[in-house]
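Below, in structure tokens: the form predicted alone, a single chain.
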Amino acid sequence: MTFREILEFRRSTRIYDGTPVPNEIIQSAVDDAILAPNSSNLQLWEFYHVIDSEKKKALIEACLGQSAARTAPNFMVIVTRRDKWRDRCKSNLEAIKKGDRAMSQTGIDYYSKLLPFIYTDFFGIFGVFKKILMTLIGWKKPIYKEVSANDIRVTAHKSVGLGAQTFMLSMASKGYDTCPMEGFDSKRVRKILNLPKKAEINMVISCGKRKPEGIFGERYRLPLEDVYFEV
């Protein structure tokens, strides 16, 4: 399929026909997803392919029993791991020092000094201080101001969301359907996956093959002139 055909094919599927997705298809789609752009290349994501039958039952319940979950043969839970920023900084630094990435001393300083300054926080207190500091500096010159704990959380979820979209488009390119679900009990999903408290559920995605009635109506989008502006 062309890229446009992949986009047209991908629809949020609410009812599946029960056909399971082969593991190699899921793994290949995740392999595509990790190529998605993400903030500072920290890759603060984890992909959980839920295959255990008991966990799947619990996940359906945690997803409020909606049909997109109840009829799905496969599940992918995409998790935001903002708490792993130190490990990811270290990995990037090691890649730079090994020569795997063509970056200057500026890149080394970025991962060893700037990002630790942005991501380090103590119960939100340091984040408030950084926010005030950046605001004061910003009165005189342009500067990055999204440095509070909540700002960093939003940044992480935006990046992980790009990975989720790439995963769904990859699944579509292979002829499989998905449905991104935001209607779920995040605390229960985290417990099902045995995740630490600092891990956050970005999205639960059901996967499979659609039934014709699993697509609820024609796709509706606002016209281009309502959302596209030249300035």
Ligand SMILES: Cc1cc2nc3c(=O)[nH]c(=O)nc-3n(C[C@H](O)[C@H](O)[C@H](O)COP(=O)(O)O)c2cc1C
Contents of the next structure:
Amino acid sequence: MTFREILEFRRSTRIYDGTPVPNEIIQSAVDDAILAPNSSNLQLWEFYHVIDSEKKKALIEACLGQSAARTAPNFMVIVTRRDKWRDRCKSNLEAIKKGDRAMSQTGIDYYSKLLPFIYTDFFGIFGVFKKILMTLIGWKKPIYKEVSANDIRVTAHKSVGLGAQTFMLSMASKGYDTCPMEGFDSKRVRKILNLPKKAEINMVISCGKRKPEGIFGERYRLPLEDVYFEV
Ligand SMILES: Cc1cc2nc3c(=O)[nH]c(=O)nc-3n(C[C@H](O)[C@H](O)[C@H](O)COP(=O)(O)O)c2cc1C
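Any chance you could show the form predicted in complex with the named molecule after that form predicted alone?
Full complex below, order starting with the chain above.
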């Protein structure tokens, strides 16, 4: 398939035919997904392929019983792990030092000073202080202002969303269907996966093979001129 054909093939599938997706297809789609661009290359994502039948049953319930979940043979839950920023700074630093990545002192400073400044918080208090500081500096010169705990949550979800889309496009390229879902009870999904408090569910993605009636109607998109602007 061409890239355009993959995009056209990928439709949110609400009724699957029951054909299970082989493990290697899912794993290879995750292997594609982790090539997605992500903020500071911190890779604050985790991919949970739910295979346990009891967990699947609980997940369908946590997805409010919607048909995209109820009829799906496979599930991928994609999670943000902003709590892992220290580990990921460390592994980036190790990669730089090993020479795996062409980076200079700037890279070392980035992961050992700048990112710790941005990511460190103390019950949200330091975040507020940083926000005020950045706003003050920002009066004089352009400066990055997304430094509060909430900003960091958004940053993590942006990156993980790109991973999720790459996963779905990869699945489409292999002839498999998906449905991204945000209609779920996050507390229950977190419990099923046994996630720590700071992990957040970005998307639950059901996977399988569509039934023809599993695609609800023609695709509708706004015309390009409504969303594309040259400035
Ligand atoms: C973040 C996100 C959450 C979504 N949540 C649900 C959902 O809970 N249930 C569902 O059936 N579809 C869900 N969708 C699918 C959208 O409804 C769908 O992408 C949109 O209608 C466009 O259709 P298409 O994906 O076939 O192009 C979600 C999509 C995204 C990106």
